[in-house]
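Starting off, we have a lone chain in the form predicted alone, written out as structure tokens.
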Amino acid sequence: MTSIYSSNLAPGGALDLQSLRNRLSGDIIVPGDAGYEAARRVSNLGFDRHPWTIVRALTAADVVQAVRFARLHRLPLAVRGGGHSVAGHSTADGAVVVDLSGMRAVSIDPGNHTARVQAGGRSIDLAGPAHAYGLALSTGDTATVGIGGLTLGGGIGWMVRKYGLAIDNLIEAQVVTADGRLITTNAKQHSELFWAIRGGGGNFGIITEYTFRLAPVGAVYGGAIVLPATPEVVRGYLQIAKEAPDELSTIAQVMHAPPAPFIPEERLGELVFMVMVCFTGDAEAGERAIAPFRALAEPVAEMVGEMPYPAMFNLTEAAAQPHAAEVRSFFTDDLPGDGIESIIDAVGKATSPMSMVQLRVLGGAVRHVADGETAYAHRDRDYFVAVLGLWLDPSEDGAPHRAWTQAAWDSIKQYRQGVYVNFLADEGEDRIHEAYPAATYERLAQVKAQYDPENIFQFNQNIRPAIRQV
């Protein structure tokens, strides 16, 4: 995306950097600097870019003094939470980029069910310490995932039909705007930016600090089974999971069997249906839940039981390292047996033993909150699809990734309904405007025009501001 800012600065010049760090509780780091390299980097290692400068921000004061000075300077910004942008947005080259893994406080309030946690807190940093009051919030499915990030676009976790969105138990939010204020939103004050940033991605501010309401979770039964991968296992799935109880929520995945420790040795790389489920009720309530998914076949593998909830995070730990990847999805209420079919022989086809194909069903508590009452605008929708184009190696000659990727996607991308913003790359604007209904946008482009009037805040999914009128 082309910056509207310009700067003829040399990266790591010396622009008054001076003095912005003696205004920082924590550190600024240029190019040449011993800890530059690793600094630069996220989670997907495709993407390889060099940042004019890093600030390391520790307080929501550093963030401020960040924003006045990129805005002062006219320099692009970029914004890291946990690092995890499917487009690449937590990083750009020549840009200042807020780097906000060092604000990971967490503080549990038990007896109003509530959490605050900074900006750059993941969802294993609030998973834990709730989990010692048993308490959860519904948050990403891997353990790295920022919550920032994840909560600015919807937030569809592991407990997704019982509890919502994250968004949906989002109390109140500190955000540094494009002014370099820093001010509180929530229904009753600056309500329009609440709406906003409850979907409508970073457009709008830096989040420093999230309140959450928490849910009473302790244990959860949970785990995965590993089908073979069949059109009649997909379809049965799909419908199963469709009608199960809400307190069932599922992310299945069409992939080449992993080496995980519970999958016989003879059936790896076997092309396999791995479905991962997480029940918020007693052993006994889910396992008849579950019951069904084993009648659907003959199930290569299994590892399910009681397990605190905290503990789900297992299940992905793979993911949890740094990758290169390539991603597409949408949402829809329609996947018929020709587009099942087409997903099981892409990934048949795959370039890499690590690519698959994402299914989630939806429904549930998520149909609960009101159209219109957050920016996340696809609450009707049955099933979230993605095309996951995954690979280690970064040195590696990514086309062929890429390329399969594209393909699977050209292969099912007619039964889409819509896109959720936490998973959609650099696609271009029209995929921007299939995430948002017409009158949601208008109404994003509104606040845009608002608070960021200037499109400060761009690395995002980015909505331009409106035209005032005058």
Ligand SMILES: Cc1cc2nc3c(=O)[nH]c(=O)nc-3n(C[C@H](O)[C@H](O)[C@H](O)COP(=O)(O)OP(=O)(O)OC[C@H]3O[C@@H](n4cnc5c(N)ncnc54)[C@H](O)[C@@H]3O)c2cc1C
Given for the second form:
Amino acid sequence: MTSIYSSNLAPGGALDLQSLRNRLSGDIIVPGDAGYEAARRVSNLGFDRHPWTIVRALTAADVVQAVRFARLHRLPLAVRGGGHSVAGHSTADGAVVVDLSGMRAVSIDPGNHTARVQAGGRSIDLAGPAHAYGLALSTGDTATVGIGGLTLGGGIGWMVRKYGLAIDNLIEAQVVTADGRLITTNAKQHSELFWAIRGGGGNFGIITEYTFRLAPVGAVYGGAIVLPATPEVVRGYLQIAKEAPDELSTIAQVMHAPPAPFIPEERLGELVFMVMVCFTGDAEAGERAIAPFRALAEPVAEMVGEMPYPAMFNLTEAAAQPHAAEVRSFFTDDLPGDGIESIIDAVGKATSPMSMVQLRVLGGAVRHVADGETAYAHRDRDYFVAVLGLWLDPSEDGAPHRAWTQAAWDSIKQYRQGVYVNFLADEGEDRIHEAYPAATYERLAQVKAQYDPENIFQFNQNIRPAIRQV
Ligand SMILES: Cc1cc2nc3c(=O)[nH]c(=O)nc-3n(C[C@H](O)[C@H](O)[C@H](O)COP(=O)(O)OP(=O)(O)OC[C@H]3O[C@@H](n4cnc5c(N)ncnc54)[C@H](O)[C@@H]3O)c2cc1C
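We have the form predicted alone; now please give the form predicted in complex with the named molecule.
Okay, now the whole complex, with that chain kicking things off.
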């Protein structure tokens, strides 16, 4: 992409930023401004990019203005919500970045069990206020991940087996389209668009607000059981978690024991299998559901109990902080013994103590929605597997960690049966097609042609607009 980084900023010039600034409730930050260095950073510190300007939107009208401006001047346009894009799509050199992080308002309707969430809101921005009414939405596992990006890809959260994906609870969204209109989309209005934004990513417009249905959730029975990382334990986990009641969702990680308060100091750094559990129901039933994990092997450590739902995010506090990451992932129904051994072997050779392989067991309510009902296309898959190469210091040479991620991926990629778009890095066109079967991709391309024929929204897992017959 041609850089317009040094373009003319003079008032009255072709790129009159002052006139845009005058039309905004929010602000504009450009290189040289005091806040620019902080504003250009995203959560993944590996993406060290320099946008041409950052529009800090405060209202949907600001987003409209930013889109019209970028389109008029044919400027590359990136969208930033929570800033956690695995592919670095929420920032780009020389681009106009529409930064939604100032739009985090949440409004709960306790009578109707719904929430309106501005699209810059993060999981924790909703979880706290909803909990005050004994309500919750299953979003993701990490407090600071944006509901904006997460929802557009599907949203696999702590209660996914009980309450489905975040998109399965989406009622409506406000969207700014490529031609600078603010429209409402739901099952009746712009229904094809509504289908597409439930799994098709940020291809179709900028969401400014979501309306979700909330579930009656107060306390959950949750926490972590840390087991030795042996093939038998991992195999046993996959079976038990798959056959567990839908009330139990789990996320498990082959990793080096992290410095958590509940892990004995002498076990820190040991290769372990941490099973994080979230049971939505009473403690007794929760205890029955998780007991089989404990029977797999003598736990290294454990911290499980009744807790308010938002406390689940304490388990992933480290992931919520800015860090550098290289990610490869897939869905599968079949992770045989050799695959499990490759995973354990790979983590044993990790170049960073933070790197890990994560396993999530799906099923349950994800399957209650028919395959074609949303653009999220892999509802039948049992497991999600992610190789997470993670390191903290951005000045560190990331090459060894990237090479480790690639090697770990190479050792298990033959088991892949599709990929989750939200965990896709910048891996090329073929991998985008792995996220969407041919018919889904074709339908997305038709919606793209209708709502964004010029591909204004291109910093995403990009769907090429279908060529329209005239
Ligand atoms: C630490 C970590 C934990 C994660 N955990 C989970 C998890 O538990 N479950 C899960 O499902 N996913 C998870 N993810 C993946 C996550 O859902 C995606 O990375 C998602 O894109 C992040 O959204 P964001 O708003 O934070 O990111 P951003 O980087 O701000 O946005 C990512 C992309 O989404 C699009 N986008 C964002 N907001 C809008 C908007 N309002 N309108 C239009 N397009 C928009 C844009 O294309 C943008 O480039 C995790 C990622 C990380 C890094």
